[in-house]
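The data below hold one chain only, encoded as structure tokens and taken in the form predicted alone.
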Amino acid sequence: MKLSGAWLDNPATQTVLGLLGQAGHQAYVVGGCVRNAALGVDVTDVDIATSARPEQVMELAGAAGLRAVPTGLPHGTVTLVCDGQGFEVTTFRRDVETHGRHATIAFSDDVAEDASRRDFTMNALYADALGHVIDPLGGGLADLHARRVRFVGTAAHRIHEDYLRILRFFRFHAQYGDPARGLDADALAACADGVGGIDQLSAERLGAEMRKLLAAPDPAPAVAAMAQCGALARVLPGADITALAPLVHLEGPAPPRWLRRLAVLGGATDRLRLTRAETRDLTRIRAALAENPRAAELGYRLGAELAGDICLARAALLGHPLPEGWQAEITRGAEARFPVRARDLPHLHGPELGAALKALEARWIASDFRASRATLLG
């Protein structure tokens, strides 16, 4: 198989690959860029694997006038900056000893040894500067074309190295797997056996994976499998998957919003490190779901985007169809402007003024935004 595309033909990419190759070292683009290009998915980051040792990479970069940043020298990674673009260049590695996420590694000259320490077969693919794909372990290309997410080697061993791979397995299935195929049975069994290890993971890592998983086009089958094997309860205690598939159906072609999907799952989010903005919006969604305000009022109070999240989530949770014209109602509310201002009540000040404005606003909302300024002040 031969890949092509602007990401590979990019002069900066070719410069870095050529820098290493012309010095007699093996150099390949690797991992996500190869996987995505082969699947016709946008390529964002381009990582490079090489037989050159880190100090050799830095020496070559210096001689060529490229900036070299020692971002992970103990792990063999140097970031080269070419034409303003950063490329992580990592020396082939093999595991000497594994102890959780942090392994003792040794540098290698064998691309197959490097491939054997990666997580999934579809990520253990390499390509040279001309785009020719190399599958050192065999089976990676077949798995990729079949959209089959399979661990490299023994699933239990890969999971024991890093328990975050349990979540990555479900996330990769949601993003790249074939929904009709289902999940790999051996991998599912290994995930079920290893769910206790999720408790060792940081909130930052769990949150990052859940964001990506719930942002997939249809995460419902993968999340259902997570629940079945016990992984979901470790991440979102008390979560209920019942409304997730109906929500995805109701969303239709709308861009997926991971926080909306998190809201319908429910459960405690203590194991996720949410930002302040995410916590605020999740709280607003859950509060509105409990209070059940009209679509137009939601649009006015919270804006069109968050109001849309709430209407979709409410319909999914209740098992009801979306009411006709719901989006127009949200827009109407979002564009409505309360006609009374503080200057209209010059005789009031401080808390009394605030209370009066709030009461008038409530009357105006109850009138479906129709009461005029004169009516409200009369």
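On a predicted model such as this, the values are computed, not experimentally measured, just so you know. Numbering follows the first chain given and starts at 1. The term rigid core refers to the most C-alpha atoms you can superpose between the two forms while keeping them within 1.5 Å. What changes on going to the form predicted in complex with ligand ATP:
Shown in the overlay between these two forms, fitted on the rigid core, is a CA shift at residue 11 smaller than 2 Å.
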Given for the second form:
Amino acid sequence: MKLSGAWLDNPATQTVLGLLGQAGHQAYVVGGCVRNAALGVDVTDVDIATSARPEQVMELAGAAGLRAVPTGLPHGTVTLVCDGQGFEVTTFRRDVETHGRHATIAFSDDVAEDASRRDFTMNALYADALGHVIDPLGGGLADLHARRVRFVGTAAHRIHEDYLRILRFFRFHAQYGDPARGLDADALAACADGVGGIDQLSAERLGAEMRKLLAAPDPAPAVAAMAQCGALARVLPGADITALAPLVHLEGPAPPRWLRRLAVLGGATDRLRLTRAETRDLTRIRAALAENPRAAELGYRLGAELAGDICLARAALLGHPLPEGWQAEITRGAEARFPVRARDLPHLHGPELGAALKALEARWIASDFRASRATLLG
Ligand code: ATP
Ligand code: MG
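Given the form predicted alone above, I would also like to look at the protein as it appears in the form predicted in complex with ligand ATP.
Okay, now the whole complex, with that chain kicking things off.
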């Protein structure tokens, strides 16, 4: 198989690969970019694997006038900047010792050794500068085309090396798996056996994996499998998957919003590192779900995006259809402008002014945004 695309053919990628290749090293693009290009999915970042040692990578880059940032020297990674684009260049590695998350590694000259320590066969694919795909372990391309998420080696063994792979298994299935085929039974059993290891993973990594999983077009089957093997309860204690598939159905082709899916799952989120904005939005969605506000009022108070999340989540959780015209109602509310200003109440100041404006706004909302300025002030 031969790949092409701007991500590979552009001068920056070619420069970095050429720099290493011309010095006699092996250098390949690897992992997500190869997988995505082979599937016809957008490539976001281009990772490079090479037989060159990190200090050789730094030296070659320096000689060619490229900026080299030692972003992960202990595990062999140097980031090269070419035409403003960053490339993570990592030396071939093999695991010497594993500790359930971080491994002690040794550098290697053998691309097959490098492939063996990768998580899934579809992530253990490489391509040279011309786009020729290299599948050092064999079977990776076939798995990719069949959209089969399969561990490199024995699932149980690979999971005990690094428990993050449990989360990655469900995430990659949701993103790239064949929805018609269930998840691999042996891998699921190994996940069930290893779920205790999830407790030692950082909130940051769990958050990052859940974000990607829930942003997949349809994460429901993978999340159901996660619940069944006990992984979901470790990540999101108290979560309930019942409303997730109905939510995905109600969303239709609307762009997936991971936070909306998270809100519908419920459960405690302290095992996930969320941003301040995510925590605020999740709290707002959950608070609104406990009440029963009109779509237009939600649009006015929270903006169209969160209002949409709440209406969809609410319908999914209650098993109700969406109220007719809900989107137009949200837009109407989001565009409504409260007609009274502080200067309309010149006799009031401070907290009194605040309270009066709030009361008038509540009357105006109750009038379905119809009461005029004159009516409100009269
Ligand atoms: P994404 O599009 O989500 O970035 P990706 O495949 O690039 O997908 P990364 O997490 O960026 O995923 O990892 C890059 C590559 O490194 C993977 O394709 C895989 O080969 C390898 N990899 C990453 N994490 C692990 C892990 N925990 N165990 C083994 N290999 C891993
Ligand atoms: Mg990546």
